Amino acid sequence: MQVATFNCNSVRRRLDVILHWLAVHNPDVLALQETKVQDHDFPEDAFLDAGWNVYFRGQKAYNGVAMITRDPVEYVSFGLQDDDGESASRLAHVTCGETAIVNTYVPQGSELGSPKFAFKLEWFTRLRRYFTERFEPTRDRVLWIGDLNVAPTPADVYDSQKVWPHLCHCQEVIDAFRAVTDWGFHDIFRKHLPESGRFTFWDYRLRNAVENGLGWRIDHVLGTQSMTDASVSCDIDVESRLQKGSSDHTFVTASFR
């Protein structure tokens, strides 16, 4: 089984990039974040015509998640389900066989100390509760993937000392993220790519960011122990980030027995 994640930064703007990548790599599941489109404007037919199944929930201009799958899924839901729908465009949960895949777009936080930053920290707390109420880490095959807006170690940022403290790289966010991973998640990315300098996001505003290694690892693939043991590879498609019209993120893939 091959699973991938990609913050597309507008699914309509990256539609050709996504469809091309799907045709070349043919994953079982591709999780998208920041689709930035209301449901009635989502380009569903383009995916269906290409032979894919697609499940999505979004809103105008920002947020939005989607799951593109080779086969129909057995279960799909959206949101943390502890609110009136606010979180629906930030979390998609599908079940494929015995594997639950939870795709999240964690809030960025706006600025340190702001109400939106407090909301980000709270979102991690709510997410920990979501996993606790639905799964047992020693029993269930669970993947947590997506743009989590956290670079948890100095190796996940091109210059930790220079950017610290940052919305995605500061102690409060790292602690909030660790509180979720302590539930029973392991870093599948780092199992296969332990070296520093492997990034998933390069800011458009930094000139030649990819070529100069000015990146961040904020897109993650995490799994319970059974999924971590079953993982055989993980990789980043840097070439897609260099394409004309690319997102500021790129595709991260993981394969499992």
Given for the second form:
Protein chains: 2
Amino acid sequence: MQVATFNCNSVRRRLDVILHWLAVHNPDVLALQETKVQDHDFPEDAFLDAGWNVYFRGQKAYNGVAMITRDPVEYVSFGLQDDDGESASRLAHVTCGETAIVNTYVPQGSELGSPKFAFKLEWFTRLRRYFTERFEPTRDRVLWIGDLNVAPTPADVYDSQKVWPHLCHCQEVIDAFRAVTDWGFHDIFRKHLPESGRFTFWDYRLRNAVENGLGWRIDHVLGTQSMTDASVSCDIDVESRLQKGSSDHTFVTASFR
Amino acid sequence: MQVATFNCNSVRRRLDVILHWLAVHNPDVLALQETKVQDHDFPEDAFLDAGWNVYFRGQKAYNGVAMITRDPVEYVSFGLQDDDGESASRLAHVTCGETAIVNTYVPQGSELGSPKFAFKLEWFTRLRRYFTERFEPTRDRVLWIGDLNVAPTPADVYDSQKVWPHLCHCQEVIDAFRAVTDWGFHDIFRKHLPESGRFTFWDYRLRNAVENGLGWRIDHVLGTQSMTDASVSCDIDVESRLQKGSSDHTFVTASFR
DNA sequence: GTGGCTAATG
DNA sequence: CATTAGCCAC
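If the structure you just shared is the form predicted on its own, then what does the corresponding form predicted together with the DNA look like?
First the chain shown before, then all remaining chains and molecules of the complex.
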């Protein structure tokens, strides 16, 4: 099984990029974040016409998640389900055979110490509860993927000391993230690619950020023990980020036995 | 000599289209309207690097004219010169050898009877004065080209009766336009292509307008008697309008002995 | 429909 | 730098 995640920064703007990537890589599941489109404007037919199944939930201008799958899924839901549906455009959950895949777009947090930052911290807490209430880490095959807006170690940022403390690289956020992983997630990406300098996001505002290594690893592939054991490789499609008309993030792929 | 006119609807958006067209057609002069760019943002280098000379005057968001020439010109000026420079982004005047070429982007007029409509009518009056003060129609080789925002005869609109009275096809505007041509301009386009249904502009908002013949002839090539006598052919590049990423107008070309 | 503008977000 | 929205013009 091959699973991928991509913060596409507008699914409409990135439609050709995504369809091309799907055609070349033919994954079982592609998880998208920041689709930035309301459901009635989602380019559903473009995916259906290319032979994919697509499940999505979005809102105007911000957020939005989608799952593109080769086979229809047995289960799909959106949101943390502890609210009135406000989180629907940040969490998509599908079941493919024995595997649950939870795709999240964790709030970015706006500014350290801001209300949105508090909301981000809470979001990790709510997400931990989401997992504890639904799964048993020693029993279930669970993948947590997506744009988690956290670079959890110094190896995950181009210059940890320089950026610290940052929205995605500060103690509070790392602790909040760790509180989720402590439930029972392992970093599948790091199992296969332990060296530093492997990034998944480069700010548009930094020119030649990719060439100069000015990136962040904030898009993740995490899994329970059984998923981690079953994983055989991970990869970042850096080339795609170098194309013009690309998202500021790129595709991260994981393969499983 | 080959001269062309093109309302490019943003020279920045249309840069590739224009450079490609220049490379293929290699005209002596290409007159552009609606460049929609301030001078400090005009893509001058792109034309210079391709071996062209370029003279331009624009403003923010609206209007803007440019002359692209194979050889440097002996004279260039902008505007009607009866104002504080407000008309500079609607009139470019160059001299190439014995020939004066005046490229205008006549005000569209917004709405029948509006202040902008009155401004349009005035503009033709001011333009007649521009010609009378500078040229002698029986002596001088003068070309008047550009987007004149007038379809002067029923043959110049897809359905004259249906659209009448329209900003670009009503008695007042036709009379104002005729007052200029009466000074001494002949319709060089019509000398070579007398049949109706030859259009240079198709509204973006009408789907398949070109295929359905829903166009207008509002981009013109007019000349004094000597220019008209020297003219050998005219052509509209309809194909260019059918490409995606095209302007709503297309290129009109005239060849001279 | 397709431009460009401003403003906000990231 | 690159999205979105809402505005305006043609």
